[in-house]
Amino acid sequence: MPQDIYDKIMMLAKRRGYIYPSFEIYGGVAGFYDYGPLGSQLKNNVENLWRSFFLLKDNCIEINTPTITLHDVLKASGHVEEFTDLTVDCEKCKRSYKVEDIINDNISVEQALRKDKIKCPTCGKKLKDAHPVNLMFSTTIGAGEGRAAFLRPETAQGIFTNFHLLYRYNRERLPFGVIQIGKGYRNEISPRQGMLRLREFSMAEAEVFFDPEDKKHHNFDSVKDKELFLFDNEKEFKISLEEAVDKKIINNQALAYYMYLTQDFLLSAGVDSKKFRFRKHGSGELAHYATECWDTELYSMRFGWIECVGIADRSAYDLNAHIDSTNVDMYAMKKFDEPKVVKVKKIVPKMNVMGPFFKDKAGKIKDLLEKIDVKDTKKISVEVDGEIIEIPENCYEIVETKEKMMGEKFVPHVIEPSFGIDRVVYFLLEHNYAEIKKKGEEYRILKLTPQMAPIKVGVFPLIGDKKLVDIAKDIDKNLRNAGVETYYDDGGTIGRRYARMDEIGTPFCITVDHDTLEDNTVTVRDRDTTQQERMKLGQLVSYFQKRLEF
């Protein structure tokens, strides 16, 4: 397939209503695309299939949280300090570039900086003074001073900040998973990969909470013999889940299970298995929150191997960060078989001192102090209405008491599969795009799976005869009422109509002809085989519901 595959796909996508450049009449902006009528439906199909894997097969629960996130939340999570790209600015042409995007593949970022080998790709000027730039879009909530916030770079933090509520919702049982599908935002320095590098994008993330001493999955045995497609940065190989865990190639069952679930989802959606692999992050490229991470990489004819999913063991990083920042109890409880008597340290507030000192805030401070798990007696502070207040030592005392414990608290660990939905959509188009010659002309086919195809059935009257048209429109209406997406078309030759449906990925077409008037049968054409069969009108709804897995 030629190297200009991306251009061909994007031209087809624009012409047929899959993907449009955003703000095109104003010159466009890199990193933004609109989904057209077919693209919106394809994206919906991807998300709904993803839900079927994580909501139904894995029994997760789903929530929806704001896309605007407080500065305090992302400060605690590490994104304010860590979510950066090393950037250089060109004084001559006034453009900025991400360093790793403009250096030679054979040299590291450190070497390029040290040897002064970074040049502006636009004007050729040597670039210096690389500096980190945070990739989050900043905003303010409210008028005046307001509260500092960002457009979220991931959906995960909305799940973590609700953990204490979700844990109770799940009747305080582990493990359990929480999913969220929604928009994320990253103010990329100079996005250069079209649909694969967006500033506003759709994510589908699962945060699955485990006891750190028991990172097993109850469905692992049912898939342990399945093979994963792995890449160790030298060679690609297949290995069963069980063997990968036993050999510590993958560190725990839970991570291996979600890698397989990811693989199963993507291959079911229609990704080419020959252009699919998992690559393990080296220690130098792990995100600040991860202890282990595997990227699901898909191959593009233009861009090479591209990450579409990250499956990370985030350990207890995020929950610990939010506990430290807010003092909210976000622990889980491990129950003992029999109660244990243990020594505990408690803070006893001195209200006779605190009352005059803190006035109307004293009551809130008292409640917060009594909830603190005392670890370090050197400094006690609480957050009240967004303000961190250090508590003077004369306002409380720390006493040691004995308590009967029914269990012990711990901070759960998290396994996170994080999907870039837009990248999956693009790769479904590229991996299923095919060109053939038909009667000397270039003929394009999108071989989308029936479940992913935006339109499932094209419905055509052979000619414009009113009797044929009326039957075709009735078929179209009946299929739609049964939940089957159709497209009625009576324009042009039947060959041209088939070609239009093939190009947008429609797997089936129905043609109403003169024989229909005689025997109530129509022609059903299969896109991939081009075979045709006659079928009774009364069989159509049940036939397509079965073929489309309704």
The other form holds:
There are 2 protein chains.
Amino acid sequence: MPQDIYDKIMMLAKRRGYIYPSFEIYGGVAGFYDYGPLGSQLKNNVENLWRSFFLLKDNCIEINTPTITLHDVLKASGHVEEFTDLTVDCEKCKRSYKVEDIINDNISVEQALRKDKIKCPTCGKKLKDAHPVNLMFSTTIGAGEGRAAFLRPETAQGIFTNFHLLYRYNRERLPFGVIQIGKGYRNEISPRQGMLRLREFSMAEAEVFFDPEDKKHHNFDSVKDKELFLFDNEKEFKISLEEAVDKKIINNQALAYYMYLTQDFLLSAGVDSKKFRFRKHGSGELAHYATECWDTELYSMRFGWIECVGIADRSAYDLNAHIDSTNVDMYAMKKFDEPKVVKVKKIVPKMNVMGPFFKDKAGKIKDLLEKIDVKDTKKISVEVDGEIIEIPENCYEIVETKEKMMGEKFVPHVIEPSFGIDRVVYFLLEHNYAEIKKKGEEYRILKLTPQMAPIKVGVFPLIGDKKLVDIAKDIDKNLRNAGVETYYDDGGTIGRRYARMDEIGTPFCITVDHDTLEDNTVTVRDRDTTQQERMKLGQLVSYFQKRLEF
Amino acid sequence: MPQDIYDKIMMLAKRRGYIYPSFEIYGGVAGFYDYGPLGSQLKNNVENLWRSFFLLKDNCIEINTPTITLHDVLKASGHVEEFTDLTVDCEKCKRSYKVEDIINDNISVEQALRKDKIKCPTCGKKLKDAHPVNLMFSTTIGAGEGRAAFLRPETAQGIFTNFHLLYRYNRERLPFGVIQIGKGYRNEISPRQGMLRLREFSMAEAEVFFDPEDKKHHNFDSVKDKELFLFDNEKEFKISLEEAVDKKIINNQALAYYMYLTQDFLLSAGVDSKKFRFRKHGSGELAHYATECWDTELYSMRFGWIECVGIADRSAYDLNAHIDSTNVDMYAMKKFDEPKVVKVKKIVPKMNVMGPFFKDKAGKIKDLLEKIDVKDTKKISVEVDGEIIEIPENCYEIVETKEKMMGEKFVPHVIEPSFGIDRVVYFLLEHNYAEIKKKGEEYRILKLTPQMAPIKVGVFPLIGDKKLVDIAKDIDKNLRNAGVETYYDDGGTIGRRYARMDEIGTPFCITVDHDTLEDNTVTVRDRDTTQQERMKLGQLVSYFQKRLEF
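Having seen the form predicted on its own, could you give me the form predicted in complex with another copy of the chain?
Below, the chain from earlier opens the complete complex, with every other chain and molecule after it.
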């Protein structure tokens, strides 16, 4: 079988220290990969660039919450019920499959199974009925019975459950954005897309909180004429942010702005703009929490268009869910320009009736009744210790009063750009991989941008002569002390050393030769132009700091 | 109860956005904390400083492996058997306790339980027998039966299981160091020390591989006269690295060097040198994998001396364990200066005897016999498909031959500095916290170093005048674009704004006032000296880049 680009990249990645299959010496498990020395550095560079877009450019704040998450949080967020894949198991060999992977989408699951149109892809025997399987890894906190928990399916819930504290940190002003970078988990039934379908992955998410009636962004005007690359499930087209919002192709400024920030980030990182587009989710595709979602899709020669970022309008879904589950005040406040006098209906409990009727529960019920916001007065009920109690009409009066309101409470909406960092890393490798022939042999170049490249400068003495070696080691040390990642190499011909650096994406190489001893100059070679120029030793640090945009 | 320093710090941390208890709106769980906006930034600064010590100064390489780890890996490493706490459960209320927490160390567990000297601390009833409980969080990969896995108790195993690939990456030369920064997990029975006893924590570990006969470090000479702060379990004393190694107080140069690197890192980060020491583990305290270990202990006013870093000589323990479990070649090679001719004993199987005797297993047994390194010839046995088969003497001959050896294989030893990042973060807060009285009121200052401080510069317009506001916002933006974290604040008196910045550890504040409109200067205030100086607008960026050691 001829190698396709994915095979070539994964082989290069393993041979040169970008990516290793996890637990390989123990037979490996699908859905887990290790980042080697170069891969870790590339991933760090991607995350740092992402931070510079979201923290420094967009003024977000960053938080960091545990990967282990209490069952109650994910029950409230809907993940316990909704974060599932429809799965079938084989009667005989007990293997499990994701229905989507093995059943052609022209036929429903029920049909396929009923008519025995589909058998176990491994052993050929009958499959059992399809059932949803939750995709969260579960675990238990503490000894004995402990407390049920999951590994988080997204970093977002750690942000939502702290909303009230973060809102206070931001001096109770909207909009503001909160980012989190860290691990997410998805216990895939049987992942089959290598690096692109991981069970443990790195995410970078931003949750930006807005007044639902004001989904604008203060930087929108400065980018409104820029073009987004959209795909409406029929054709691809370019359109300015302003036009896309005016024509309601994108629902609001905020969503359009974060789409542009995403595009700008990915193209700056080195994604190929011809293999980049936004695709809008159809209503059937939307996650349980989203009202609108655009995927950033990147094109892979093996896998086709792959989602790397989802930019969703989660509306007030999550904050409402946590308010409903905990009764904690997670509202924002909109101050009126001047106080308003409004009519409010209040429940006044009659304790002389409730006391004998509800006995020891009467006090609790009274407190709950007084907090109820009366709109529909047909039936009044409260929840006490998990029990729903309907309150007979003779237990209370409804009184209308006037109150002076300084503002009104509301639940903010959330715009969420959610990045799969591992996929971005993979696509930077695929989109920047080039093969040429050199002296009849295959020659590989990874054209990573200088900012993304794990190693910035290769440093070589032309030959093993101690004088040259000492100078080269000095240069190496000076660059490292200035924060420039280097790779010192004195093995093999200069050609082979250039080839090693080209293959791992190092943008520059320095060679110390005999002329260096005479005139204090070295050769600096550019990976992409292969041009070489002589440069004074004393200029090297500042030259690279400039070229690397420090 | 009067607040002690821990309470004060945790209150400040929550109020100002350093640290929040996790899942608080769902009642919380001991052993989990969230980093708020300031805490995340401080933690990032600590990790980046750590990276600069280990990646740039010490030339280590970095890798990144999953937190979910296959059972087989942790079985081999000894964690399944050894990573336990002796635990007792209550017969009545079923609560579990770590024996160490509830039994006085003057009396053995058996004695305490037998004599009913100790009762359940919660309900007062009888406790059951003590038993070891494993401290790893367990989970399952995949649907159905799946594969058993744990959340990693340390990042180190991800490095060891890749040793052969990393050794190749390093061009098969020793020594070299590999770092990993990421989450570690320990399912504590009932953690009671707040931030200092987490169930999910951030670690930074370095595994440095050495030739066991050459545990030297190439930078040792440059630091050999520096002093380490040691505690020998009786007294504290200072001693130079060289003397400590010469007197065998510390076993080898490599260990002493990494102790110094650790000390240098922690003191640079802002740990109080008077609250810092290294304490050597007694033989009874050593982890199952260690032959020597020094803890870096930091002093807390509430908790006393607390381990923050362990610097262990893990010898060849882990690599041997993985070689034994997988038979993968994870050796290093020491090349001889010139080839040596050595006598070797080899087993020559007699297939005419073995064939009829072992039938279809004979071929496999032959292959295994030929690989055996013959030292003790009394009994020869091999393992085939999990069965140990003893080989009768008439099945083989032992032949002595001469072979030309180019070098010899050995299993490298490992020196491991392992940092608990959350503890470092907590101690930076405690050691840098100061209270003074100002106008009769309590005034709090966090004296974080400029490099560690989450916010570097507060930017204030003196009053809400649009002209001043515009200039202040411009300064804020320019500093952020230059990578300097700022906090723009136009609320309240200047005194209150300084106080807010002092309390969160911001080293500098800029105030724009009416003179700014005249002469383009602003006031720059230094947190620690409270000195104010006028400075030109155009100088600000370069001034702060210098003060912040960019």
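Keep in mind the model is a prediction, meaning the values are calculated, not measured. Positions refer to the first chain, counted from 1. What we label the rigid core is the largest C-alpha set whose atoms superpose within 1.5 Å from one form to the other.
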Core-aligned C-alpha movement of residue 433 between these two forms, 2 Å or more: no
Does residue 214 move its CA by 2 angstroms or more between these two forms when the core is aligned? no
Look at residue 360 and decide if its Cα position differs by 2 Å or more between these two forms after superposing on the rigid core. yes
Shift of the Cα of residue 127 between these two forms with the rigid core overlaid, in Å, rounds to 3.3
